[in-house]
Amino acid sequence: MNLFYAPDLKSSQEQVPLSGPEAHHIQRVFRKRSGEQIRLTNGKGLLATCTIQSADRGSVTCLVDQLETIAPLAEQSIVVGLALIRPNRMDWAIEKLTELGIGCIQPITFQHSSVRQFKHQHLQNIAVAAMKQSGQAYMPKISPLLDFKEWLSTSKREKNHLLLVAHPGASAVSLSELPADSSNGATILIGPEGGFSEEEVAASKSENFQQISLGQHILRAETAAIVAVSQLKMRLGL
């Protein structure tokens, strides 16, 4: 049954309005009509399986047949700190977070950043279409592009929650080394192409951040993001 975003969906909802986007996907790429069933999401964890009572020019109307709750998954637990990379590339990890299923994208700039052009809508419009492909109650949130002295500086960060960096060097050590307990999840910076400057190093050192490796090859930013939260992934059994 396809999946479609309601991000106004209630739980004391009996009948729900969609338009723009949602109502045209409805109507004219997936071709549904009145009497169908659908699911919708909030991206909150609330799922909804729907009747299409009536579809009309631009707008869809639908009855909730059943309403349920999803309990988030432990990977909601996890925070990447993304630098800002090209868009393309920016586009690709945002889908493929996404659809691994991590609680929050946290878009940085660094001090070696080339990128500095942030253009929040489309990178939401982004995770949502990964979200519905991947039959997922919740979307991460995408926070707004902070500078790395900012957000680490106002950033609340859980206890006992697993602060790391990926940066190699001589204290770096392999996921696999790191405590598979870890039940308030955890933090991971990734930093742009020209990598972490000795002072964000020092910086996140400062506030705990464990320096981890990725393997002995050289990720763009990109490809790290989406092995570090497998490898995590992997190490904590989710």
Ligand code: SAH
Contents of the next structure:
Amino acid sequence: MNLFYAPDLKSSQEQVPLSGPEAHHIQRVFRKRSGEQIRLTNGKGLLATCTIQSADRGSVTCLVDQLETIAPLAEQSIVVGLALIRPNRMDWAIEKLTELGIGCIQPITFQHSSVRQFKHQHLQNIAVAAMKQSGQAYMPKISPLLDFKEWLSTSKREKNHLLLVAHPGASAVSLSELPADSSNGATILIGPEGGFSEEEVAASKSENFQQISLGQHILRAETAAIVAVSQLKMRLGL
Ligand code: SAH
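Compare with the form predicted on its own: the form predicted together with the ligand:
What follows is the whole complex; the chain from before opens it.
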């Protein structure tokens, strides 16, 4: 059953009115008519199975048949601090990271970042589409763009949370070499095409980030982000 996005969906709701792009998607793209069933999610764990009551031009009203609260998966404790990369590559990264089901994507500008274009709403729309397509009731939070120094000094660190920086080099280890622990999720930093500056590597080290190698090849940032998350999911047993 097709899944659609209703950000304002509440657990007490019996009737859900939809308009704008989502109503268009239901009526024009999926050609759903009244009497048909669809699923709705608010992207925060609520999942409703609904029957379309009415579908008029630009507006759809759904009646909730069944409402479930999906418990958050452990993979939502993964945060990716991703360097701002070229728009089409950023779009790809957001789509794939959403499919993998993580908790948060933090776009960051580093000293060697050359890209400046950041369209927050556009990236959120990509995450919505990827969440729907992959049938999930959770969508990663896409945080506003931050400068690395600012992010490092303001971000909150939870207890037992693994802090990692993807940066191959003499002191880097692979994720499988890290000693086993009962970690409560992880944050991993992925640098820009120009790599991290010496200063940034040192700053992350002094905040207890461990250097991680993702293999012998130099990957593009967006590939590194996907590889890092899939390796992390294996390590966290997800
Ligand atoms: N010219 C840059 C390469 C940057 S690749 C340099 O020499 O550092 C973009 C980012 O992807 C890197 O900053 C790193 O975070 C990640 N990355 C790419 N390949 C990697 C690998 N084999 N191991 C760990 N991180 C990697």
